[in-house]
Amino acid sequence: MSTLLTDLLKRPSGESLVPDLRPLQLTPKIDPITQSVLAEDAVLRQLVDGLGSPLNIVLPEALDTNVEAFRAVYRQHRLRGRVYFAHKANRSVALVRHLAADAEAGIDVASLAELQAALSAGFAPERIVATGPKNREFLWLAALSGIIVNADSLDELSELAAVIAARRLPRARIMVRFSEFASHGVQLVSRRSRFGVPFAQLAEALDRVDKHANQLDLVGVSYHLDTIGLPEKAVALEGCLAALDACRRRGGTAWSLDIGGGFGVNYLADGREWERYTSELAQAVLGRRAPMTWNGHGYGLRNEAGTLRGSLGLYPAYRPISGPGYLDQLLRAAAPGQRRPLGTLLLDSMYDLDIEPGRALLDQCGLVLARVLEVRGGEDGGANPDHGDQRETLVRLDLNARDISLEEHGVLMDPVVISAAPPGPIEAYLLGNLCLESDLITRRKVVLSRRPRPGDLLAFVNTAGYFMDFSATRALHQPIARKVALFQGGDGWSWCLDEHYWPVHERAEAA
């Protein structure tokens, strides 16, 4: 929750503020590589004309910068380990093939199909880790191919051992994923999770591994917490260090600690815009200013007799410390029990540190294009959904909320208008192409740099991580967006269908 919103919660319910009537922009952070793509408006129009709207664009070369930024943190703390890309964040074939060409990069697969994709893209088994719940087929291919299996439960350990014994396969390299950690100093307990083995069952988990010693080779332990809170992650990391120590006391040789993902992305260019938006949202919920959202949606906030209640259910879109910076901050944090930096404890113990960034590794690696179908209200007239005596601008796009699931993941940022229309900011609601009242691309009014016209394009930037295809469906027989890969050639940008991309393309074009 923003500091301004926290301050608002402390104000007397009867205190009013002078309303700020400036447009409530949430300007996206756009790196040079994405900006150079947006500058190719003629190419983008041709792609949408040829392949349809919506259209997903991925930028495989942007991965290199992100991987290197994480590796720089490793070098700074003198740590070893693998950076695994969490494949579930995007279905792109091009992104996976591009990473496969980097001998030091790994991939985290969470399904049988993702494992097949990783193997076919060129990843060697030692660079693949399987996470999440697994069925027997997934376990069989994982054991047969020789990848690391990060077990999600005690039963999964037994199931994997049974598959290996029945097929007389070699021992599988495994990790055990733990959850529900508790500190011994300042009382802090990680929230309950549907994933992983409760840390209180550590001894039972090690007993289960020992029982199946002919089939399972424990190489490490892991956690993955659904939180951005550093204190909770510090408790989990210290707990996993204790688990590795317990394993070694039993004569084991486990050496790796996998802390999963959750490093975050900074989506917005200006933190002041984020503070102002959340502050004004609270004022709108309390009825102290005009509504900012469709039908007064409060994003988790509500007005109870003039008092603001609830909690803001939004991703903190402005996060100046995120991605590699967040990893660095975690490693510098003191272990709650030992009061020493976690990175120092890892180094002194000579344990490897593995990570599984998804969203953070895809920062600035893609965008979604949508064609404008209709513009109502504003200059042309149209009923305001909140106040019938005013006019609102409604922009209908040729995509639906599942094609660009920003609202589902609670990330708010304005799209970029690709248009020859004269500049001049307007506020508008973005509507989808499904025959459903709920198909809103944004529940908030976005700020557009100009009033679009039918046929223009809106670009939703930095959407490769979880927004592009994670929730896409074929509802009402609407087609799922095609995907293309853009890469730097000799004279600028070249493109191919996502499934046709191989890492040799950009090098051949540049030669």
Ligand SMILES: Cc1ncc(COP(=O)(O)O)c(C=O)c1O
Second form
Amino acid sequence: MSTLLTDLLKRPSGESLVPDLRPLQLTPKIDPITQSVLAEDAVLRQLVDGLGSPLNIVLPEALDTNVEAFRAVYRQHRLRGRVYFAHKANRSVALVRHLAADAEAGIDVASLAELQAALSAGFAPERIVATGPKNREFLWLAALSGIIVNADSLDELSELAAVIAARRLPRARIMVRFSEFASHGVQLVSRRSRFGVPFAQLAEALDRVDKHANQLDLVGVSYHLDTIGLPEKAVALEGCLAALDACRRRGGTAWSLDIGGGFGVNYLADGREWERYTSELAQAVLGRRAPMTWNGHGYGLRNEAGTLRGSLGLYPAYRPISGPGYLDQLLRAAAPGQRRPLGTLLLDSMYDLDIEPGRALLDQCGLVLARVLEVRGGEDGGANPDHGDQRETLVRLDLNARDISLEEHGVLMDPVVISAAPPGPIEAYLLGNLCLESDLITRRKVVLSRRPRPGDLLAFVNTAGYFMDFSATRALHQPIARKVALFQGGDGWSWCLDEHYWPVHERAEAA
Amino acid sequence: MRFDDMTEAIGNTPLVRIDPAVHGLINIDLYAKMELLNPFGSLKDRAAWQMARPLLAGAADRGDTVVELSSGNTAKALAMLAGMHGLKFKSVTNRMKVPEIKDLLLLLGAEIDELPGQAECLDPTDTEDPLSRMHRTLTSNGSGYVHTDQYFNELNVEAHLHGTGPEIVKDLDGRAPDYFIACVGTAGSSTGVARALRQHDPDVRVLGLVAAKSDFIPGIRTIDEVHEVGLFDPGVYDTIETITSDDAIDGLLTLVRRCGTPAGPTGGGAFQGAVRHLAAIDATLTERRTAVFIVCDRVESYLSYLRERRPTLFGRPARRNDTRSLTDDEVAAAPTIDVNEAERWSGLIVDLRNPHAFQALHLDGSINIVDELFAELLHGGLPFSRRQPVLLVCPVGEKSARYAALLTRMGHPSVRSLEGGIIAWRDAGAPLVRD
Ligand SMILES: Cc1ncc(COP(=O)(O)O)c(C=O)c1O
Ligand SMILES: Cc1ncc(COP(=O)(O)O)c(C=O)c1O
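Given the form predicted on its own, state the structure of the form predicted together with the named molecule.
Below: every chain and molecule of the assembly, starting with the one above.
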């Protein structure tokens, strides 16, 4: 028999709805490495006692697994090329140094300071690519150190050439980033991008490179599209193949195609929870069930005369095909024009594939710990059908929404409670430590496995990519979280401050 | 029947009884409303014509483009109607997932705009989704577009209130059926028919079918998406149930193989959903009842959808001379030569890569037969003489080794594969040319 949904929708004769009151969990996906850190609750408590709340934890060794998973996809498709870590996703130096120790891995830097960090971590110049718009200082250090410059505009090409010519620097290896690719037959509307050279200006871009041939050595072309949509990326990839072919026709020797980042992460353990949550959210917005969010916030959905309008402004937190799997899917996808798999086309033309994953390389690479300051309301403990404010459980934490920018990035998942309190799930809103009405850690009511007590810890797992330090500020003189690197010592986890981590600790030495 | 134009052929579709031996219901007569017999191919012809008719005259004067958010049947019908009136048609969609329908629309002269996927990094300043933005552009005056707006246009309902519904009552000798079952896309047909039937008999039970969440049945909404439809009013349906794409295909197979009805997936889904729902009721009945479901469109447009979900339906006998039949030992024993030897090769060189890659750079004197084509040739037998030595070239030497093994098995004595492929050749600094 099928799922009978009668009870969700009103009958004309007006039988009332039976609301679904089971707690709407969004259980995070916790891999063994994260699990083994959570298991060390005494250590975690000591760290927060000693270094304060919030506390960021990074797990450099988890990077190895992710890099290897991407390389496995390369091997499967017989492709060569470099995996560049998009540094912007986390400021940790421990992560950068750890990656530098992997002789093949590269790093994508998007600012002068990120370039300095990469150089001082020991990355050789051919393993560094500079992306995004760049100022003169950035271009100069890039040219001087001999890294690859991925040019974001035609003007940048000229400016780089001028810097090199004026200071008699060696010829720079460059790429050109393209955007606004044209599709055939079906018009694929892409979100407008502020970055890259419009593909229609391909000839002009190649002319510009030729004009500065003494300063610029074109080694490849690139794109980075901020979308989860595979069809748009397939169009862009095929466009870049055409650009490389055009370059070859002019006698150029560019061999690399850099497809940027945006491979995504699967944050949730159970797709059914995500489906149920989003369905119920729509019902809540339509007023057919009790609110599940602060002030009935709809995450982009709104109720217009009983019809759901808008679109869900949330990251699709359950993504069974993400990261390396997404890359694999893209390479298997048929090019919209040539109708041959994109991976095969790359290989046919002997092109190297470069990627710049940020978020996906940091999957399971860190967590944020926060101390519970106060737990208020909802004393009866259970799920609470009434939306009376007194009866909502409010948990105030010693961190603010900028310290853990899950909400800003639209990623919903429940924190893990580190506590000796008896188990029994509760629903609660999480409040931050700024005296601002808006300082909610999440506008969604989260589900906690147990009711925490003041002094307990909440762990926001899998938050190394963009959520940990991307937005943190010193508003109200609240401290910015210290960062600690955990690594496998002799037996179990050892730790050091992020800035003290070098990948030559004892275990690594022994290996 | 003599008509002035095809629009007169819209509607008046037959109501056909389904053989009880097929559906197995004892006390219920089950009828299919054969909307697949509409001239442009589906139920949506009615709504398209009803919505477009009042707009066409003005639009033709201004040279406007007709535009609709549709991924299938409505677009097909509107493209035909627009073409008959010398107008252009544009379809805007984020759900065009069936390649045949895409190709058919292009063939009909439609323009297709596909909306972008969700941003990987959420932009909190972007409060409007692409669909709403598109909507606003379309509805502003002087935009050059007339928008039929099927998800909100009451005429979509009226097409069925005055057409489909009354036809059913007439064919049942002036009585409404006891049960009416329909899949919900824009909700136009189910709402209009339900309204017409209830005017005759307020007790008609209406079952709406939607796709299960995260499933995909082309033409209808999922249980979540249905709330985004302006015409959707849950009060219309006594019951809303979900069907899966598997249900839809099972039903489709029954209709095409046993009922002489070349139905598409939603027709199959409606049949399957109807039988499932009615079977429970049937057991409790003591008197006869009638039920009607809608067969919306035809099967032909969905072959790739079916192939993807039920590849076994298309199982063909294995073809001879197929590389997939090679054993690992045969592949390992494939005759190869290294770059050094290859530089002195005087026979034929066949490059198996795609034509773009070949034209950009290749071994001097080689010819290009892309692997897919080469495989086709070999199904037919040896494509060159046994006395002609052949060197096969591919990117890394894997594909060429398989083909060399296959040609060896086929009796060719002097075929070789370039070890490491053209990449090894390049890396060794051997010459590559373009013509
Ligand atoms: C040029 C470029 N490369 C790579 C990335 C990393 O993207 P992600 O973290 O989604 O993989 C970004 C992100 O903004 C980018 O702009
Ligand atoms: C194949 C198919 N079946 C069923 C429907 C549902 O019809 P309605 O839009 O009237 O709900 C549609 C509508 O687009 C359709 O294309």
